[in-house]
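Have a look below at one chain only, the form predicted on its own, in C-alpha cells format.
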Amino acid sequence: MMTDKTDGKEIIGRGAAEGARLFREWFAELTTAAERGEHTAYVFVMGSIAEILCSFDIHLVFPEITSLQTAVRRVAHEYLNAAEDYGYSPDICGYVKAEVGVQLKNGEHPMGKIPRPTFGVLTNACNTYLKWGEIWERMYQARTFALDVPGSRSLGGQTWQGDPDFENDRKYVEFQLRELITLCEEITGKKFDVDRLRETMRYTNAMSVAYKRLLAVNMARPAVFNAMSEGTIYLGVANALRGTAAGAKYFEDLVEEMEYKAANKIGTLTQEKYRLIFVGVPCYPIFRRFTELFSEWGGAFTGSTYLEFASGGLNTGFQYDLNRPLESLAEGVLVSVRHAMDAMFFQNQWLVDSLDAFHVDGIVYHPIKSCRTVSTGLADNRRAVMAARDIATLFIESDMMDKRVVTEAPMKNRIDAFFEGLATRKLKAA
C-alpha cells in the first residue's frame, strides 16, 4: 500500500524511471558477462525458456531487443549498412541485418558491449527464429537448441489443459526441455537444481499476475498508460528481467502505481480525446515523433498486440505449478508460445472483443517492411474487424528498424485524415 507520506508524488512516473534503471543495469551486465567471458545465451521473446536458463546462472541476450535499441537511439543505419555490405539484403528482417552488425562491429552496441553466444535457444514462433540461429552457428560454431511448439490449427481449434491433444503437445515441449537441461548441464558443468527452477517459476508466477493486471487495468478513463509508447518499456523489463526477484517486484510497483492513477483519474495524456488500439511493431526510427503524431490529437493507445504476443506469455497471466516443475513449465510454454503466435495471426476476435472493454474510438494497422510474419494478414484481419464491428480504423506502412522507408510527412497526412474522421464520427454520435 502506499503510504501518506508519498501523497502520490513519488508514485507517478515511478515505472519510466525504474524499468529505464532496470534496463541499463541489464545491460551493464550484458558488458561485463562479455568482459570475462561468461555463458550466455541469445534467446527470443517468444519462448526464451529463461527460468532454466536462470536456473543455471547463464546471461540472456535478446536479440530483437538489442536490434530495436539500435533504432530507438538512431543508429540503426550504421548495423543495417555493416550487415547489407557484408551481403545480407535489403529486403530482410531489421532486427536480423541490425544483430549482425552488432556481430560484425564485435559487440559493440550503444548500450554496451553485448557478449558472444554460448548457444542459442530457438523456437519456432518466427520463422526467422530458425534461421536466425543459423547465422551464429556460421559466425562462432556456437550450437543451437530449436524448440518446436505445436501452434494453433486453425482459429477456434485451440486445445486447452485436460484435452488429449493438448496433453499429447505438452508431453512433446517436456521432452524437449529435458534435453535443454542435459544440454545446459554440459555447457556449464553444473547440475540441475530443480530448486532453483522452482524459484525463478515463483518470481514469473508473481511478474504474470502483475502484467496481467497491468494490461486491465487501462481499461480506465483516462487511460493510465500508452500501450504502444510506454509499454515498449515494460515490455523490455517483462523480458530481459523474467524469473528475478527484481522483475517481479517492478510489475507489482507498476500496477500499484497504474491502479493509483485509475482512482485518482490521472491519464498517460493531459486531454484524452480518442482511445485506440495499435496492431503490429511499433516504428522506432521515429518513436517519439510516430507517438506524437497520435497524442497531438488527443489519442491514447489504450491496447496494443505486441504488449500480448512479445511478452512471453505473461499477458495470460498462466501460473506454474510448483510442485510439479517441469511438466507445469512445459504446459506453461506451450500455452504462451501458441498464445503469441494466436496474437499474431488469428487476433481479429481479440480486437472485437477488446473494442467495449477498452472503449476503444478506432484501431491502428501498422504493418511493417522488416517483419512479414507480423504484417501478412494484417489487411484481411482489418476487413474482417470492420465486417463485425463498425469501427474506424487507419493502416499505415513503415518499418521498425529502416529509417530509408520511414517518410514522416505522408504518414502524418493519413494520421490527420483519420483523426478528422473520428472527430466526424464523434459529431454525428453526439
Contents of the next structure:
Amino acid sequence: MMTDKTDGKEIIGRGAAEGARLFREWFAELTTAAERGEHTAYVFVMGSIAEILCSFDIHLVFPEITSLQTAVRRVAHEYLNAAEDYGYSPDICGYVKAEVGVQLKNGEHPMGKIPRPTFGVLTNACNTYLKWGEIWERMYQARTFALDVPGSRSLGGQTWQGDPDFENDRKYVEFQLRELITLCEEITGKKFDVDRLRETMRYTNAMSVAYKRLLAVNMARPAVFNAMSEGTIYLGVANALRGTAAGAKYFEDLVEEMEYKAANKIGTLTQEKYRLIFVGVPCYPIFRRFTELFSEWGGAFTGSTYLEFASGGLNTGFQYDLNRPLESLAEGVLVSVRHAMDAMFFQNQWLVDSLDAFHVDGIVYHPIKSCRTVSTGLADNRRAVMAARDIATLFIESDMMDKRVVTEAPMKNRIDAFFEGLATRKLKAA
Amino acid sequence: MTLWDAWKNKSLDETIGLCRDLVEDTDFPTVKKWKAAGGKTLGHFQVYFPEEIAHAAGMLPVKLRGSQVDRKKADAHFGSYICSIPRSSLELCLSNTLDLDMFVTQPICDVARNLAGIWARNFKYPAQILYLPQNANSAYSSTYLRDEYARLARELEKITGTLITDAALQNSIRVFNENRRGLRKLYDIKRETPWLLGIDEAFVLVAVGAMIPREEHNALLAQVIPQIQARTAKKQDRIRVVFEGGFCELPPVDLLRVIGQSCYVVDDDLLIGLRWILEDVSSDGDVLHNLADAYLNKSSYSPVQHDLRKPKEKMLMQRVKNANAQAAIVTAAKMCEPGLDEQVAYSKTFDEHNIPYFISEFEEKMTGFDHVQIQLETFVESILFE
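Okay, that's the form predicted on its own, but what's the structure of the form predicted in complex with its partner chain?
First the chain shown before, then all remaining chains and molecules of the complex.
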C-alpha cells in the first residue's frame, strides 16, 4: 500500500525506531511481571504458540531473545562464565548457557528483570529446546509441555492438506494443542475462551500477511532493508508481539515504509554494489561490526534464512481459518514449524530459487559453534548450491554468543577476499 | 543364506575375538556379502530404530554407529563444531563401503536431523527422517507413532517391491523379542557376575548384532551365553561402576578395555537403542501399535528422549542402584550437546547423593588411552582406599 506522506520523513526509519520502542516496552512489562509474580511461559521462536498463551493472558519470555540481547549488549561473557562455572561445557549452545546465567543471577538482565518460568512450552524445532526445558524442570521444578511438530520427512517431501500423512501429523498437533489448553486452564485457573483465541489468531493473520510482503519488498533494487541487521529487529517484534494488535500494526506500518522506500529507490545502503543472502545466525558479539564488514563493500543482505526459520512461520503467510480455530491453528503450527525446520535442514532449493528473484550476487554462510541445528548441514548445502548454480559463496565460522571464538581480523580477511572475488566476477561479466 | 558363521563351534574367547574383528572392520564385510547376494540394506542412524519393520520387509537393517575409518571425503561436508559419528558414518557411504538402499535418521539431536538433507543431496537412494515422537507424554503419541511406522513400512515396500504382511511382522517381533531376551541375559551376567564378562567383551557381542541378521545373532548369543556362565574367572577386588555416555557415538573398544581393567562395569548405556525396549513386544493384534507402545511405554531412557516420566538423572540413579554400583563414569562424545548437557545434571545428582563419579569426554577415533587410564586408576584408588 502506498502512502500520501510523500516527503517520507515520517516514514523512513520508523520501523527501526518503533521496533526498539516496542521491544523496550515489552522488556519493561516482563520486569513488572517478575515483580508481580504473574504467570510466565518460557517459549521459543520456532513455535511459541503465542495465540493460545496470550488468550490466557500469560506473559511470554523468549529465552533465545533474552540470550541474544546479552550478546548484542556485549555482556554475554558474564552469563556464559556463570553457566560454565556451574558445570556447562564450552561446547554447548551459548543461548542455553547465557540463559542459565540469567537464572543464576536471579533474572538480572541488561534489559530488565526476567521473570521465572511458571512453565515452559518446548517445540521440537530445535532439539536443544527440549534439553533447555529440562533445565527449568530441574532448577524450578517448572512444568514443561513438549509440543511435538513432525517435520518434513525428506528433502522436497512435504505433504499437504488432503494427504493422509499430513492429516496424521495435523491430528497429533491438534491433540497436543488441546492438552496444552487444559494445562493452561490448570495453571491459570481460567477457562479457555475460544473468542480470545480467535482474536489473537486474527492479529497473527495480519502480521503474517505483512511479514510475507515485507520479505518480498526486498526484491527491490536497491534493497530497502538489511535482512541480517534490520531483519533482526523485525524478528524480535514478530516473536515478542505475535498475536497482538501492536504487532499487527507494527508490520503493516513497516510494509508501508518499505514500499515507500522501494517506490522511491531508497536503499538500506547509500550505494548498493552487491546483493547477498545470509545463511545462518548473525554474529551478535560484534553485531554492528559484523554488518559493517559487508556494508563497507556495498554488500546488502536482501534475504536470510534467519528471517525464514526464526519468524514463527510468519514468512509463510499462513492464514488461520477463524471458523474452525483449533483445527486451523494445528494446521498453521504444523506448516509453520515444519517450514522453519525445512529452512534449516533442506534450504538448498530455496536458496537456488532466491538467486534470481532477489538478483543475488553471493551467499554468505555463517555456521556457528553454538547451534548445530542451523549449522550442521551448511557446508554440504553450500556444495549443493554451488553445484546447481555458478554463485559466489563465503563460508565463515564463528558464534552468535561466544566472543572467544569470534576473531575479527581473520574474519575480515575472508570477507575482503570474498568481495574482491565478487568484483572480479562483475568485471568479467561486464 | 547365512551371512556370518565364523563363530560356530568356537571357544568363547575365539568368538569374542571374531566379534571384535568384525565390529572394528571398517569394510563391513557382512553388509557387502548381503548386498552381493542381492539383498536390500537400510542404514539407520543412532539411537533407536524399529528394525522389526525393515526385517519384515526382508531388508538388512544396519545401524550406522560410526567407525574408526579414515575420513577422506566426509569432513568437507561438515563444519568444525560437529561430533565425529556423523562424519564417519557419511564417510562409509561416500566411499561406498556401505552401499545402502535407504537411509533413515531420527530427531535425536540437532546434528542427526540434518543428516537426511545431507544424505539426500549426496545419494540417489531415499533419505528420510523417522519422526519418533518427542512428546512421549501426550495421550496421542502412540497412535501418531503407529501411523508413522505404517508410513515407514510403505516406504520400505516401495524399495523391496514386496508387501509387509502381518505374518511377516509377527515373525519379526518374535525374532527381535528373542534377541532382546539374549541381550538382557548378557546384561544380567554383567550385573550379577561382572568378572565373567568385561565391558569390551559385552559391547562387541551386542554390537555385532547390528551387522548381521538377527536370527544369526540369536544363534550366536545362544552359543556364547552358556560359555560365559561356564567361565572360571575369579571375582577380584574391583569397584562396581556404571558407564554412561555411550548412547550414540561410541568409544573405541580399547578405551572400554582400559576401563574394564580398572573396574567392573556392571551396567552401561552403550548401544542403548538395541536394548531400548525392555520387555517382549506382543505379536498379537496391531503389531505396529504394539511396537509404538513399547517404544514409548516399555523402554529405557537416554539423553535424546524427552519424557517427563523419565528424568535422566533419576533414571541414572536407578541404574546405579539396580546394578548395585559404587560409582559412575559419566562420559560424553566430544561436541555431543545432549551428552554434555546431561553431564551437569548427572554430576549434581551424584553430588547430592554422595556417589563418586568420573567425568570424561571421548571421541570414536581417539587412539591414546594412557592418560585416561592413569586418571581412572587414581579415581578407583581414591574409592578403594577411602
